[in-house]
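Below, in structure tokens: the form predicted on its own, a single chain.
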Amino acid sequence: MDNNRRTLLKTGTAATLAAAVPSILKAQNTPDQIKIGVIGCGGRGSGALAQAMSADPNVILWSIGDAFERGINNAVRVGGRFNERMQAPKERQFIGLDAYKGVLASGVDVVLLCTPPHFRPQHLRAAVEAGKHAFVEKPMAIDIPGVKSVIESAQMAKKKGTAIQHGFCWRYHPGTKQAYEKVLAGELGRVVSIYGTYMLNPVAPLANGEEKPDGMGDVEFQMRHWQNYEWLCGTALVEQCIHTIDKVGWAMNDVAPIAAVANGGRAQRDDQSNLFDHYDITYEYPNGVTAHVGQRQMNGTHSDVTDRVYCENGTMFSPGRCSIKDVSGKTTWRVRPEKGVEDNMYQVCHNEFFAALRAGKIINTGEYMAKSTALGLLGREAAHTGKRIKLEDYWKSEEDQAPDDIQFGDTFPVASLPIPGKERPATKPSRG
């Protein structure tokens, strides 16, 4: 089956979805087991390993893969520690670039697919279509067509009964979400403005002077570092500040924005990567509302992440300890935490997923989760073209940044930094 993640929907798929169902999983604390997979064990994959086997006793590691050895050993590690529920051998352990096809065949229930984004769409169809339940991590896609085909993919776990969870962890975060609840119920009034930060140092740079090995590919050598390509990463913008991106989304329930206007370069990245260090983005939404997000990162800057939602009755401060004050500054209310109640949103996120499958109940969050990332990709576009760009505009874009069938062992020179005002040249990969 063709799990290109440009291969559109089409009415010949209608035998697919109605293929056979995975059976629903029984009522909370049965001894029944949910066998899992991960495919991309990298730091998040590992994490949402541990929190996916905290989330239910009777979730048991069934299979692992991973591009490289490296992600293999890190979930081996992990898995170790539930002792018994490790159920991975050797032969249910898959390396390379088709890792995923393995997992996705050896049986499991349920797969977390938390690869770089570039080979979300692919994975995510490859699931759907094989019927398994997906946890999948942020963001959804590094370009139009890919967000296109994460929305396909989930229209069709709607009609297959299968589930999709997201990765968009603040949403799960207790203290947040109450913080959000109380502008969504229109507490504060109507909101006018927001203006969110992403502020911290470099995730996993390229050393001083760090180049490709010789006898290694090009896409081997990138998807060893791939937080510093634009085609595997997305850019820290969609990779990273898309936590940010989502909740203005948030703040403004869900509502499409009309256009945005960016900012962004690179001051002081002076590596082979072609990815700006910083942005600053305007989204435009409906009657004069304005979102700021301002994301960098720099070593030797102020680090801040805070999200401010201003509102006619006062602003609405997050994360952390979340605050409202009125429009004179006193503050009005302030999150507590509460006893009792489990305030890690990564494992809140993974809690709430195992607990509705036990219960019968499919979540389905992938189309709310493309429309989160492209408007990451909007305002990226915004700021490497430097023009105003329209959402419905961008929404019709055909840029595909890599094919799914790329292979270790290709040419693919690393694309041009964007110049605003200037046409970017396409690259793409060749085979010797």
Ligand SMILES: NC(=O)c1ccc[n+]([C@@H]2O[C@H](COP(=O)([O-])OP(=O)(O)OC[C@H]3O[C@@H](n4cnc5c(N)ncnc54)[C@H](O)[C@@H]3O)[C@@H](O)[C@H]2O)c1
Second form
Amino acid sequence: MDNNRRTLLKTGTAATLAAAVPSILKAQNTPDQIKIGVIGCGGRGSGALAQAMSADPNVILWSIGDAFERGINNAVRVGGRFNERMQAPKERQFIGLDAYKGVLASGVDVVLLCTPPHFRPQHLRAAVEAGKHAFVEKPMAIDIPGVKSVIESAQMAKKKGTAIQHGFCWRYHPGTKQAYEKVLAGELGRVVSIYGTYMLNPVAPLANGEEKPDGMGDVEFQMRHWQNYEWLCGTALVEQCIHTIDKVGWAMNDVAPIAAVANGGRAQRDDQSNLFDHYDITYEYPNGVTAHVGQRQMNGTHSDVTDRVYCENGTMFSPGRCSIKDVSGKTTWRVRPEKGVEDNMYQVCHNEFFAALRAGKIINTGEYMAKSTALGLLGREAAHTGKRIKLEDYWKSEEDQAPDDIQFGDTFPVASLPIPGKERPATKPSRG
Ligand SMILES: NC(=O)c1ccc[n+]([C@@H]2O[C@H](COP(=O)([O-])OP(=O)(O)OC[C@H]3O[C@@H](n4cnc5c(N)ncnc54)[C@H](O)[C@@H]3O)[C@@H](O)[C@H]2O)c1
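For comparison with the form predicted on its own, produce the structure of the form predicted together with the ligand.
Below: every chain and molecule of the assembly, starting with the one above.
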């Protein structure tokens, strides 16, 4: 792995940032204000920003960073709803690929990392080195070196006493939590099999025939359409269906699978993206348990996002309005939203995060969230190669799919599609 990409900020500004007082101390000493910065302020960054501001009346929007101006405008608009708590003037707004450095140097206590996942390991490492608490959206990486970097960052954060909160939002959903707790408590007997689906329409596909405008570099074009390129999103399996894969891990009590076998392909897409539009994965677990994940992003097809956790004495269905059926098919339990309990999982996530910071309790979910991401990568790799891949072997992968020190104007030809059973093409775009 090239450490350069993820081990940034070792010199110069970095040294200054790294020397910063761990901000938990600041939060405790000045309980009136927790200053937040958003890095990547599109759909999710705006949502996370609003949830962070709603989680605590003294959270201040202090700084904003985005690769493009439209992200800054989003954050200004959403922050503006919180009136005087919007305190990110132009001089603390940063645009471009280095925007994260500006946010980290601006005096924030907490950063919300909500860019496309390609950048997550790099941004998390920089945040930890700068002594900042971080909310980290899923998925955490797009390759194994990235996963390992996230684990290393989490260990560094532990030593520094800074917090990492993850964005696998279903783990915060009160009803879904109740259902998984029942499974994990053994109320249905042993888990024997799982089938989880994430079948929806394509997310932000390239418009038919859309071409890069004259004068725009490949990197800028691909970043503006990041959901279409493996090096940026990790594939639709890793970017979207990772929720389902994370819930497989949850139902299995986060025990690691032994191996994965998978199918995948591209039946409907005919655009310039380099993504499969469907995957079917079997994860092999100890004791003969298998977990199956079906993912699809195709227009005009049946939509289904359901997890079925088959146990000795019944089946649990999730997420959301979860239920349990006994072996005869009779519903024996159904979650009911509890009155007065916050039901918005995104909000619960931020409420817990900021309440813990206030209490001086350091949440650090880095290692687990990295491992959950690795499950998605394992399934992707099994589908792309057509091989049965053991986790212990894949864990040694040094394939670094994320180019370093990219610039908007760079030329990056799109990597070709993998063909299972044949040589897997390098997915790292080569500088043309
Ligand atoms: N937990 C969830 O349910 C959930 C829901 C939606 C998205 N997400 C995750 O959130 C992340 C963002 O997704 P989104 O839907 O908000 O995408 P988006 O395209 O709406 O927003 C991404 C933003 O990041 C900016 N950006 C890109 N590269 C950057 C860089 N290097 N530095 C700074 N800014 C950069 C973009 O300009 C854009 O404003 C993804 O990882 C996605 O999987 C999670």
